[in-house]
Every structure is written in structure tokens, then in C-alpha cells.
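The chain below stands alone and is given as C-alpha cells, in the form predicted alone.
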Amino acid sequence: MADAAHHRGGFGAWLLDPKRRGALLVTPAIAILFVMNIFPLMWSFGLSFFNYKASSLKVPKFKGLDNYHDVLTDEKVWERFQTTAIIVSASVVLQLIIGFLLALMFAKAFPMRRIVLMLVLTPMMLSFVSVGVFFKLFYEPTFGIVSFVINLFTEERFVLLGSPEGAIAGIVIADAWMWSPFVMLLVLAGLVSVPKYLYEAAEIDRASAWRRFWTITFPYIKSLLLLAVLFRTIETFKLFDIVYIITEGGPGSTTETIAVYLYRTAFQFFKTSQSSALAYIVLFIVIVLTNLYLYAVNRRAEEID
């Protein structure tokens, strides 16, 4: 019994160790994150090696690099990445574009400005789900409001989505009316941080207002400008609800993104193994973008330096 107590007591001391408690506290979250995340990026990432599919019961054999030899001769994948380049390229050019330019709306005061901010704020609290169903029954050419409004001036029936470029262009507005908001955020954020005596001495001196923005405002929110377009580029290099609610990838393949074709290889032709090299690839191209910001961040450090 006392060397029972002894042991309960000494484990119990053990426990409460201040040396030890940290590492007690932190052991369930590791834990978690080791079985929810770390443990499946390690099984797709050994399943890239492997000729193996999801709907056979077949062994896996090894093929080594086969499958990313195969993923990046593939025309497919490049005709995606191709379309997922055009669709990113503008969608985050227009959000700039429109949160900058409301960034500079709201840095003013004028009335009934918080109850508008909300308003503009509200899209990016959506669901993509909601969104995409949103403008697809907004391009719906029977009764959407754009066909509606189309109709006002053409007798003929506006189909948005009938043509490869009419779809792109609606998969970039829906984006666009999605986030900008968030560029929004942070541009606002680098604008009320400007202090005001140096606009008040750019008045003294007299300098335009192209000059003032150029050499007061721009390196207050550049950084944010390139946090930003990292944000946008990496979300919208992703993209899927939005392309696979709206057209589905059509008309034909001409709005696939690489995250659509990424979605059917995997669960629509069960083509586990060369899905998995895929995903492989796209983090691969995810982390140069996240270095290359990091790259232009620590440039203009030592500029500022």
C-alpha cells in the first residue's frame, strides 16, 4: 500500500513538474494535428509513388516517378493550369483594382459609412456554395438579372455562360464580388495608418496629387498590396466550389481549373496515385508563390534598412 502511494505520489509530482507542463499541454494538440493533418499529406504523398486506385482492391506497386513524369507530359494538366493561370490573373487584378478603390472610399468620413462598410463587408462572410449558386442563377438566361437587364436593349437571349470567355468572365466577377472586400481590409488598414502631417506638408510644398500618393501613401500599403495579391493568388489558385457550381468546368473543359481536374481525376476516375502527384505538384507551386512574396518582403526591408 505505501509503496502504492508512493508511486501515485511521485507520478503525481511527475505531472506537475513546471519543466513538464508545457509539453503535457501542448501533447493533445500535437497529437491532433499529426492525425488530422501531418499523418494523410504523408500517406498521399507515399501513394504518389504507387500505382494505386481507390476503387480496386488490387496491391499497390511501386512505380517511382512514373506518376509525375506522367502528370507534367500530360496536355491536359497544362491546358488547366493554363486556364487556372488566366482565371487567377484577372480575378486577383480585379480585386485590387476594387478594393483599392473602395479602400479609398472608406478612409473618408461620410454618412451612414459603418452601416455601408457592413453592407460591402457582407460577401466575403458568404459560403462559397451560396455565392456560386447566387450567380448562377444570376446568369441563368430565362429569368437571371443579367439575361433580364440584357434583354432591355437586345431582343435576343443573353447566355453568359454559352462561351468560353463569357464563363471565364463570370467565374472572375463572382470571385471579384467575393474578396475584394478583403483587399479592401487591408488597404484601409495601410491607409489610416498614413500620419497626417505628412499630407499636411506635401500641401505646404505644394505636390500634385499623383506626387503625394506616390511618395506617402504607396509605401505605407505596399506591403499589404504584396500580402495581398499572395493571399488572393494562393485562394483563387485553388479555386473550386465557385468554377464546379457555376459551369462544372464547361462549356466543355474551357473553364477546368487544375483544382476541378485535381477533384475528377481523384473521385470521378479514381485515379488515386496520379491525383495524389498532382496535389503534390500544386502545394509545390503554392510554397514558390509563398517564397517569392517572402523574397520581395525581405528586399524591401533592406531597402527600408
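Superpose the two forms; the largest set of C-alphas matching within 1.5 Å is the rigid core. Residue numbers count along the first chain shown, from 1. Since the structure is predicted, the reported quantities are computational estimates derived from the model, not experimental observations. First, how it differs from the form predicted together with its partner chain.
- Superposition on the rigid core between the two forms places the CA atom of Leu283 less than 2 Å from its counterpart.
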Second form
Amino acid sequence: MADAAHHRGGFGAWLLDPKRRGALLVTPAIAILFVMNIFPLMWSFGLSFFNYKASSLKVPKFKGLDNYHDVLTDEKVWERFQTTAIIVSASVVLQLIIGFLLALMFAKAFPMRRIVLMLVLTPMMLSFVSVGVFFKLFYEPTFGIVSFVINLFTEERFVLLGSPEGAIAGIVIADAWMWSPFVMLLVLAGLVSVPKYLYEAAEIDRASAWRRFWTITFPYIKSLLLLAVLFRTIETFKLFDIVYIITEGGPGSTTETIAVYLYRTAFQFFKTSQSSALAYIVLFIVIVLTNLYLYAVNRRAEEID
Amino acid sequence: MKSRNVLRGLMGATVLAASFGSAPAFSADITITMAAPDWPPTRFMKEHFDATYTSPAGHNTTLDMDFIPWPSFYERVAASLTSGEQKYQMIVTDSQWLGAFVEGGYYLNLTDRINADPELTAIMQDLHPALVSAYSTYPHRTRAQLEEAGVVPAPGVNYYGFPQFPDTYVTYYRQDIFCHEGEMAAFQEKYGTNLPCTYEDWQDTDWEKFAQIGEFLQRKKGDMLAGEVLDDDFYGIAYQAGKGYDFSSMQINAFIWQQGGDIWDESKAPDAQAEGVVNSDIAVKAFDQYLSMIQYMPPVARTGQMDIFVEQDLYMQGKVGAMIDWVGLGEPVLDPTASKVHDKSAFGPAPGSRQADGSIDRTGNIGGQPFVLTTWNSDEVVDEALNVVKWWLKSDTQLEAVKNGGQSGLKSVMAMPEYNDLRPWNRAHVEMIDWQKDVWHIPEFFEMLTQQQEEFDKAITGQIGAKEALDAIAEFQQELLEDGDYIK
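Return the form predicted together with its partner chain of this protein as a structure block, the form predicted alone having already been given.
Expanding to the full complex; the earlier chain stays at the top.
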């Protein structure tokens, strides 16, 4: 049959046969995915077992699992993981609080609500680099606006980024400013999905505000909150741009996240194989978090069903 | 119809004859793509090349500059080289990168070509030896080692680069403040010494006086300064104290060298040690002196973010009395559209450490960049690239560069009578260039530099002291260099 079709309509007709059309349509996407993603992933996975340096033309030697051992026993790596964990925890908690409060505010009608909502959503639409530069200038102690305002009261310049705690706070504030609106959107979606009659019934029963929140609102938004936590945790775990621009990992290395350290190892020190091993360890952590995220998504879907 | 064809034929023959008459038989279209940091010295090179360059070999040569912003310059060049794309025929490179990219097989060894070409040999002989040492040799040879050889090029030395922009740091200062009679008298009364006003005064300025200037000129909003009421806080001094790249090491190395200390000396490998040298008592004392002046600088210094561009910006905003910065950043300071102090600035040599005999040691860490050729170029392209090098290092090209914000490394050009008057910092540049040394060139330099910058940054931000920082640096370097067989 195929031969007959081939003879009747030529190669084009044979190719566009409904039996092959599906495969034909997805082939370019798969080819691009393979070239741009899968092949580099496999290649870098292979590299992680050698002692390859991109800056050197020496033939790499097989090292087995040595790079993984070196990375996992490197004090610096664990310090960077700790720093990342502190920034992730502080930033995600702050985003949840601010996002939740904003959602409560926007769940009710008030004048110019749409315009204010649009303004509040703006930060998450900006590029990381812009946000980093904005906040670096805000925090600049000689002429930055934060120092200027505090100087009005204290007559001293405010040097936020001069201490590890201040620098972490500076990064967390910038990240929370950018991403709290995202949390707000998710929570707002949950809040508007609560049937109004439940609140009316609660009011008739004279339930307290806390009781109404805990027994009516919270069950509707808890899955979305979980989604927000997981999504923001995954994203903040990979935080690079804002840190690199605002503090470059300083003072010292106290704000250097694992993503910044990975970048330095790969592209400044050219320890290509070691950085590949570290990248796979980070990838593993992100995959675990992503699975938790997918689990939360599925639960939410079941709840809606 | 026939006459028109004859006319066409005649014109064709004329054009053909003209082309054969004017161009050599092997004329070719050559494009030299050069990776260059995006700033005035490289912008000028491109403009001047387009306006004046004629290939001596008769080629139709295009210089295609890939202007890259400074903050991403290293990463972009490194990514291009290691990716194997072979995009660049020439690269403006920091001298510290020589080891990494020579060992990687990317930078072309020019020793044989320099030896075989009298014009290039003459250029090398005319270049200041501090520049040849820093910009060209790998494995690194110090100026003393090169001078000991007695001939240029020195036997057994490998040469790679030529100066594109030889930079030194000098003092930028506010003449309206430093030469204000009231301020001068008050300074004299308080410290028993003069506030440096003239170039000669700055020649006699050491770090002690620089610290006094910092303390003296630190004023609050509402205070008087040079007869005017300040509308914002004012800071006496500034020098680089940034965590990024090498934005504190360059200045701290100067303090250490001037007081007789040292960094790990690659020219003495494998005998030179890091432990005991990097963290010697002299080095700790010198670093302490560097740290002691942070208090007189704009508060951004206490965040470890006062890099060379930040201090330049604050100076141009009129918030700083005197700063030490690279000559390469001088042009914007004199630009009335960018600088509030364009008509108030003067220049002097950078301060140094007073020696027992009363002289001042100004040893500094060289700045600026050489350009190099890449290994994948054909012989034809290499020859033409070297023609470009010769054009750039010709006296008249160099003079034009200097007039337009560049600098020269040629001794003959720096010795010209008109040279010092071409730009206001030239006299200081000539004085400072003789004091220049360079940091390491080995492939591991970035790892050493990053760790060192981190430890310096901890000290600058007050988390640890000078000794703790230098101990950590020495320990790290000793281990790294032993692992790399640089220390036996």
C-alpha cells in the first residue's frame, strides 16, 4: 500500500500520510530538544566523571566518582548550601506573608483596584538584572534612597550591605519585592474560589474571623499556598542574578549562593568536570523539589475534581 | 552599438590596468576580529584605524572590534576561546590571563616572529621594560630578570603581547580645595605639614599624609569646605576597595610591596613560598595601613563595593577630595557633560610609603592591557595582525592615542617634550610607570584572585582583621600551588 501511495503521490504524499504526520510534526521539536538540552545534559554528565578543564587542551583522564566525592566533602560547597537555605527560607516566608496580605487586600473591592493590582504585579515582570541594579542603587550608602531616608533621622549613613546579616536581608528584600506578587496571584485565585454562601452561613453562626479563616478560607487556599511555597523554593534555590549584582556574594562569601558558586567554579576557575558534578547534585535537589511540586499540583487537581 | 562596446572594453581595460598597477599580486581581503573592552582607548583605536590604516602588504584590511562591556569581558572572552568558535584573531587581554590562555593553546607565541622582524624587535626595545615583563612574557619574567639578560628580546623568554593600553594609577584631586588658602592654612595648623596643592607637593605625599587628608577633608552636610557650605556629606579620600575581580588586590599589593613585603613570586617558582610570605608581619602591617583609611572614604567602601568605577563616579559627583584611580578612567572626569569637577581636577603621582632614607616607594600593580594574537590564524592573517601592531605602536599613532585619552608604553614617545602637556595626567603616568610590577600569570590566577578578594573583602567590611585574612590567603595559596606543582 505504502509503495502504491508513494508511486501515486510521490515522496511528499508518502511523508504526509496520516500514519506519519504526527511523528513528522514533533520531529523538529524533539531534534531541537535533543541538540539544545538532552545532548548537553548527557555530555556534561559524562564530563563529571573526568578531570576536564575547558581552559586546557590536555586530554581529560577518567576519575570515576572522585568529582562527586570532592564536591560532597568540600566545606565551601556546604557553606554555600547553608547560605542558599537561609536565603530561600527567609525569602519564601517573606513572600508568603506579603503575598497573602496583598491577596486579602485585593480579594475585596476598593476604588482603583485594577490599577493598583497592575502596579503591584509589575515587579515580577521585570528582569532579574534590572531588579538587581535597582536595589543595588537603593542600598548605596552614599547617595542611595534607603540611606538618604534613614540619614534624615539618624544623621548617619546607613550601610546595609556592610555586614553578612544586612547583605542577606538586602537580597531577601529584593527577591521578596519581585516575587510576592506571584504568591499573591496564587492565593488570590484560591480566595475568589471560596463560595460566598459559606461565609454567609458562618456569619449566621456568629463564627469569629479566625474561625472563618481557618475552617473556610484556609482549606481552599492551602494547596495553592503549598504550590507557591514549592515553586518559589525551587526558583529561589537557583537564585543567581540578584545576588551577583547586589553583593557579588559578599561580604566575603557570606551571601554566595550555590548557583553563584557553581558559576564561579565552571566559568571563572574552569573546573569544568567538578562543576558538572556539582550541577548534577543541584539538579537532583531540584528534581526532588519538583516532584513535591507535581504531587501538590495533583492533589489540588483532585480537590477541584 | 559597436562604439559603445568598444568604450566599455576600453573602460574595463583601464580599470584592470589601474588595479594591477596599484595593488600587489597577493592583495587579499582580511578581517581581523578583535575582542576589546568597550571604553575610550579601544573606541579610539577603531576610529583611528578606519581613518588612517593602510596595509603595507596591500591587503584590504578591516578591523572588526567586538566591543564588550568591562564587567563581562573576561567571561565573554573565556567562553569564546574555550567553546572553540575561533572568532577572534586578536584579543585585548588582561596580563593575568596569559597563563590560562597560553596553556590552553589559544594565545600565539610571537617570540620567533619578534626575533625575525627588526621592526618588531625595535618596538620591543623601545617599550618600557615593566610593560614587556607584565604584558608579554610567559612563563612570567620580572623586569629585573629581563634587564639582567641585557638584550631585548631576552634569550629563553617567550613573548606574547604588545601594549594596547598601558595603565597606571595616579592621584586625582580637587585643586579648588587643595589649593584653597583657608584649607591649606587649617591643614598646616592641624598637622604641621602642607596640604598638597602642586604636582611637586604630591611627589612628597606618603600614605601618612594621605590619611591626614582623609581625616581633614571629611565633612558633614552644612559644614564649610573651601569657603562654601556643603549641601551633602563630603569624603576626603578614596581608593579601590571592591570585592569584584581585582578591585582591592591591585591597591593592597602596592601597600605590601612598598613596605618590603611580597606576594607569591611566580618568577621564583618552585622555591618561592606562599606561607610566611603572603602573611608575613610586613604584609600584615601594610594591609592594616590600607584598612585604616577606609574610615575616611565614602561609606560604600565599608560594603566592599567601592570598585574603580564607583570611586570614579563619586569623585565626578564632587563627593570626594582625592582619589587614586587608573589613568584610563581620566577622560570622563574632564568631560563637562559627565563630571561636576571637570574644571577643578588636577593630577599627581599616587602616594607611597616613606623609606628610612626619606624617599618614597611608589611600587604599584600595573593596570592596562596588552593585545595578543590567537593560534588559529593563518600566516597571512598573523603577518597582517602584526602590521596592525606596528601601526598602533608607531610614534604618530601613539601620540594621537595619547591626545585622545589613551597612553603610550614607548619610551621614545614618553620622552617627547610635548608628551607631558598632551593630557593632564601624563607627567604622573610617566613617573608611575617606572614603579610597576604585576600580579601572578599562572592559569590558576582566577581561583587565587577570587579567594584573595573574598578574604580582603571580609577585612574591608570589618568581619576579620588583616592577619586573619592574610593567614587564610597564604594557607589557600600554599595548598593550591603545591597541588599544581608550583611549589615543591
